[in-house]
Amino acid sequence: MRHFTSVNDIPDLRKALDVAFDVRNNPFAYSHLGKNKTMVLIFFNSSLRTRLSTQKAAMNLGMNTMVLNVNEDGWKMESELGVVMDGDKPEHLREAIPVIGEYCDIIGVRSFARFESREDDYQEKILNQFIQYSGVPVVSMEAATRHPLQSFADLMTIEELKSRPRPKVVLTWAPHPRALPQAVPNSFVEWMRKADYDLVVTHPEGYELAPEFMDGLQVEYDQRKAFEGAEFIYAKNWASYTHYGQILSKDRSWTVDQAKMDLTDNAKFMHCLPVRRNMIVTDEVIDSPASVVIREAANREWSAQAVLKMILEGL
């Protein structure tokens, strides 16, 4: 595996899960793989779990790590080609990326959707420039359209807690005060379908995800009906894809509460964090034994370490 931007980069999902559980059980067994190698983590956006878990994963494998917060630690960077750079961005990614590639063996990149242009976001212009110009393997630490390290950790969590081979997993939209990208739900759908789970997606009308992710998968617009018999409930907000980046609803009736969880088959509650309490989910649910959000977050270290191990083995 050269780059990691989606589940499609993994040749064998079952083997990748085995690697993830192996490194969780033996965190430092492969530290020789990263000896004298360096990973640079580039953040265009804020991070807590992704920053700490990916840096720790690299360190577990013996790698040196460097972190750069773009626009804070370095020059502001221009990403568009053909522009006259007469504004506040003195450096272009076209030069910055290959320079960064000279200083490391692997690059991690975190760059959210900007909501300025759906076409630009879904072309993954920033992530793809790193792949094109860096000369080294690139790991997506969340891009405009996907968050694969999160989804890998989500899959690990479901695999270890499921009670039947093909559990019913529900991805439910929930209200939020801001417009959020589709990266997490897109990626979650992609990974759950690859795992061949019984996936149900529920959201208000107008919040349909991109056709490339939902092709052939029907939406259940009745949230309560979707919850019936579910083993896992994954709550997440996302802004409209059809009315790109817009908030069409803040309907609090979509908040995940105990009454809805009672419709499930003793389901576990999942969320990528950070979570807006009593908007996305009530205190009662997230503080209950059914909540596995901390386990998910812990698995972020092992999903990242599994990905880095597979990349290092190919260098």
The other form holds:
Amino acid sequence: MRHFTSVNDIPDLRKALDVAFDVRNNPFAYSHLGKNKTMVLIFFNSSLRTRLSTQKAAMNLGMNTMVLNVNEDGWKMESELGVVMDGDKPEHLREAIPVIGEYCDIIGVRSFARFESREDDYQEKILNQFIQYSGVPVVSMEAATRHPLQSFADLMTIEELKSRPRPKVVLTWAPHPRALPQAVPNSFVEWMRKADYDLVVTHPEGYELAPEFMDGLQVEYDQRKAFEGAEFIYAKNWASYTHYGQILSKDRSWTVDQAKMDLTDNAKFMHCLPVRRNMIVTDEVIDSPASVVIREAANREWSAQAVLKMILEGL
Ligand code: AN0
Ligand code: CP
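Taking the form predicted on its own as the starting point, write out the structure of the form predicted together with ligand AN0.
What follows is the whole complex; the chain from before opens it.
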């Protein structure tokens, strides 16, 4: 594996899961792989889990890490080609990316959807420039359309907690005061489908995800019906894809509460975090034994380490 931007970069999902559980059991067994190698982590957006878990994973493998928060520490970057740079951005990505590539062996990039243009976001303009111009392997730490390190950790969490071979997994939209990207739900759908779980997606009308993710999958618009018999409830807010980047609803009747969890088959509650309590999920549910959000976050270290290990082995 050279780059990691979606589940499609993983040649064998079963084997990748085995690698992730193996590094969890033996975190320091492969510290020779990254010796004298450096990973640069570039953040265009905030992060807690991704920043710490990816850095930790790289350190477990013996790598050095350097972190750049572009909007705070770096020069402001222009990303459009062909513009006259007479504004507030002194540096162009076209130079910055190959320069960063000179200083490291792997680059991690976090670059959220900007909601300025659906086409630009869905073409992954920023991430693809890193792949094209850096000369080194690139790992998505949440790009415009996907968050594969998160989905990989979510898959690990479901694999270790499921009681049936093909569990019923429900992705439910939930309300939020700000417009959030579709990267987490897109990616979750992509990984759950690849794992061949019984996936049900539920959301209010107008929140349909991009056809490239939902093709052939029916939406259940009745959230209560969707929850019936579920073994995992995965909550997430996202802004509209069709009315791109807009908030169409803040309907708190979509908040995950205990009454809805009671409709499930003793389901676990999942969320990628950060989560807004009593918007996305009630205190009662997230503080209950059914909540596995901390375990998901813990698995972020191992999904990142599995990905970095597979990349280092191919260098
Ligand atoms: C981001 C999102 O929804 O994509 C990151 C989640 C991992 N969430 C927020 O900005 C709150
Ligand atoms: N889940 C996740 O990616 O969290 P951060 O945004 O804090 O990295």
